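Take a look at this one chain, the form predicted on its own, written out in structure tokens.
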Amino acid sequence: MIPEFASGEGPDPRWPIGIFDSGLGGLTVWRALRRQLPQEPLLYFGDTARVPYGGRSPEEILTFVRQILTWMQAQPVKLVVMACNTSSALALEQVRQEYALPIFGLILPGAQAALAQGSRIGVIATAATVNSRAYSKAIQEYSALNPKRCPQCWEQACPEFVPLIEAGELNSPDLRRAAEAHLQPLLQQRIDTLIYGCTHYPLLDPILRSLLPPSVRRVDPGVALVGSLAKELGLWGLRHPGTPTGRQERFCVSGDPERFARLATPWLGFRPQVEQVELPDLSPSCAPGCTKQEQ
């Protein structure tokens, strides 16, 4: 069931799908959405002024997510894809209770996809996601539905990855050394499946693939999420009724738009026009979905 907006009306199928991440990583989800749902307009927001999220406290991340959702709701968007594992792990359940928007996260689709692939599951993610044990909990929850299976899960924090990716250092020796060091503990556990527990990490797939045995299956939660989202849009009557007519996307950031455009170009296949936006300053007493000026 689709939540109703404050006006009492549901979302319009012609509105865009909102996607947000701390920076560039959510573009991997953007690409999956564009491939599977080419008719849908997309609004992407990267919180580049505050990237990375991996070392932030849960309270900070919840505040950031509320600001982004309040801004997106005002655009408006018909639903939001939280294309950030850290936000999905630490804020998703809370904000789902606060906002009249369908909000989709990455953890459950990623866990389901991994369980369909193997039983010795490794996760590479930010420190915040690993500390939350969100993937381990989700895997345990789903495996409880099938007592015959006893999957195991090991999670590894990779704090260097996001800063290096955001700096455009995708082929640096430092990045390869970090990847080798972080994969080693998981390989020692003889994993058969690896979850990319951060939307930035599929950008490292060429390096990670070269360091993994061919038998290890790689899971991108963003691809799994988009597959389920495509079905939900049809069930809810939210598919865009039209056909693709040129580019239907908007890119916004909290930081430097020119820098984001330059770094995003290789992954998008075109140079995006990027807007810098100011997020609403929510006061502690302000209910989610409003700004100080609206009180």
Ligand code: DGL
Contents of the next structure:
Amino acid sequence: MIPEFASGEGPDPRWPIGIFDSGLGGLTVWRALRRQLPQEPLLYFGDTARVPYGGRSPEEILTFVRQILTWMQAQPVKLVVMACNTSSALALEQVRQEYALPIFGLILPGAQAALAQGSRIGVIATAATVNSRAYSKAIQEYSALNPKRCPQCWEQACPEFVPLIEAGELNSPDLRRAAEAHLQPLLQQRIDTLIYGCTHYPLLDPILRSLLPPSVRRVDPGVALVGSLAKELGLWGLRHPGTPTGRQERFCVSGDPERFARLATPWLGFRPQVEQVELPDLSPSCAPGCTKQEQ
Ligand code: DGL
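With the form predicted on its own already on screen, would you show the form predicted in complex with D-glutamic acid?
To see the whole picture, the full complex is given below, headed by that same chain.
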């Protein structure tokens, strides 16, 4: 999982962990990281100028992910957590071959955590993630290793959720109606486990929980990922060596920093200082050093 580095060229354990998402959703992973790895400096990037990712093409998503990784590498960061299921489903395998950075995604930890809980697995996610069938494939691959179990998986796209969450609506009648409609086909299949296959969705846990029978277990892949990351950091010598000095957190966005700060405050428990940053333009027509932002 960790790329090989020539001696002396590897990441410095004192560098921050980079985390990115299209917008607010990755903060659910940020929170899990903060709880489990309090000593680690964190750099968060939200691509708020281009959220949502869920209705975009695989090519667009790959381009955005490359821009974000190139920017993160230059900060620098010691590793990257893709706190975005859509990016993990559509770009992780490709960019792992392109970047000399450890990059962690959500699909495998989420699938593994769900299989540890049940065998009739529902997934709610963005349309792009559902169309990729990344969760169904991961679940089939794991179960092939254990032929005694025959898990089944049903995936449901919830395209209204992210725009409503990014608009600050976590409990509106529209949201509740959409949640009821999207859970219904999964409940008809008598699922015993539900994967929150988009990092925005744990923000809806109070509503979703109220619509699910108590017997259905809810899986947050971000929490599962952070659990395995804590072990990997030690294994690869990337754990921060001591009590860090200076700023522990940096929040950056491609869109409006004030808006992000306001919407993130209830979830973070403090008002973050947010910077607006420009991502590199990686199109071949752009001269080296050009930082023109893609529209
Ligand atoms: N939070 C992201 C995910 O986990 C992206 C959602 C979106 O921008 O549509 O898929």
